[in-house]
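The form predicted on its own is given below as one chain in structure tokens.
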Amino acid sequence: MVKFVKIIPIALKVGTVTRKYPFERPLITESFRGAIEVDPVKCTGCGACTRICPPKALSLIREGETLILRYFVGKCIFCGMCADICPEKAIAITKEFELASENLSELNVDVEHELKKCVKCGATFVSTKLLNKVRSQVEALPDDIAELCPNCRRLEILKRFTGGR
């Protein structure tokens, strides 16, 4: 009860600290953390951010001849990991935090990807994107090799090691 009368004086020096929220604008500081946003341009497709998602609200996801990179920012927890990842730096962190919605494929939002051809198999291994990245960076890699999904290229590389025997 003591301690009570105590806070009497400092609240009514401090006044009313609680907001009308909605209507009035919620207090919203620097280090608030909200929904990301990934920008198409600068993504590759790399799924490195889908890794380290801890709740899993960002999915590599293989449509035909497409690669869609799917936010679902109902899972999201806001911790910021998939921007710390991003090689790319395509992730931002927002303060967006009103997301509500009565339509769940609202809550979704999608980065679509070409995705690469085998020339020997024609199956799709990778996003375009990030193969053109990795030709930039790797001199060495032979183009015939580059355009061969991961099972092709083991094999012609150990075909060429040992002769075509």
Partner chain sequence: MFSQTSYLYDNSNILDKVIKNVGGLGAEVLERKPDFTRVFVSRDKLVDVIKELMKLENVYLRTMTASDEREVNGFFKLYYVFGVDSLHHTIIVEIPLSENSPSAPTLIDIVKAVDWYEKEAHDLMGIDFEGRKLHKFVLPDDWPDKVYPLRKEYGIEDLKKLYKPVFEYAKKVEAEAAVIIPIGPYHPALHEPEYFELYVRGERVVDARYVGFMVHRGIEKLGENMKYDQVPFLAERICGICGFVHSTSYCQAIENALKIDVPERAHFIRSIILEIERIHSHLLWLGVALHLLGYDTGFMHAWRIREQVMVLAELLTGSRKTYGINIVGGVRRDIDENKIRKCLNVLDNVEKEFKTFIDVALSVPQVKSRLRDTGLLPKGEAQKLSLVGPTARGSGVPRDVRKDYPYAAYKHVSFDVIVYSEGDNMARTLVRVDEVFESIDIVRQLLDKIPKGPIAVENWDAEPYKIGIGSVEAPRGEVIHFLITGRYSPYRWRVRAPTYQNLPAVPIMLRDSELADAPITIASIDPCFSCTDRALVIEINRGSIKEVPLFVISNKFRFGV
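Can you switch from the form predicted on its own and show the form predicted in complex with its partner chain instead?
Left out here are the partners and the other molecules; the chain alone remains.
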């Protein structure tokens, strides 16, 4: 008996298994990780996600008096480390993965933050939201020191300890 013809009943039973993607929806399981989504309300612009991101798809850019958290999906490897690390849980993993575009700028998603100005020297140093969050958590922080940039703050505290000499 020629054994190898037994493949024919197997093939007949199975039929066609190829899916007509993209006309049919692809099979995605419930744990699939796709592109991320940043919630602009929850995000404070602390930049923890930009530090862990392995392919550097997330970056913080300073433009004048705004701080931009830019997500460039073209580099994203869908690992979801940013969502794990985010202290505000502002990053959600979606199931989106069909993200091709003819226009490169469409691949960027920006979250804008207002930057706080130092009341003394006028340099921008931290996003307003992050400063407010720190102030709500650290009760002992005096208002006049909180709004100084790190450099001015150091000088101010030194002045207080040495009594202005």
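Because the structure is predicted, anything quoted here is derived from the model rather than measured. Only the largest set of C-alpha atoms that superpose within 1.5 Å between the two forms is called the rigid core. Positions refer to the first chain, counted from 1.
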Exercise for the section: Determine whether the C-alpha of P9 shifts by 2 Å or more between these two forms once the rigid core is superposed. Expected result: yes
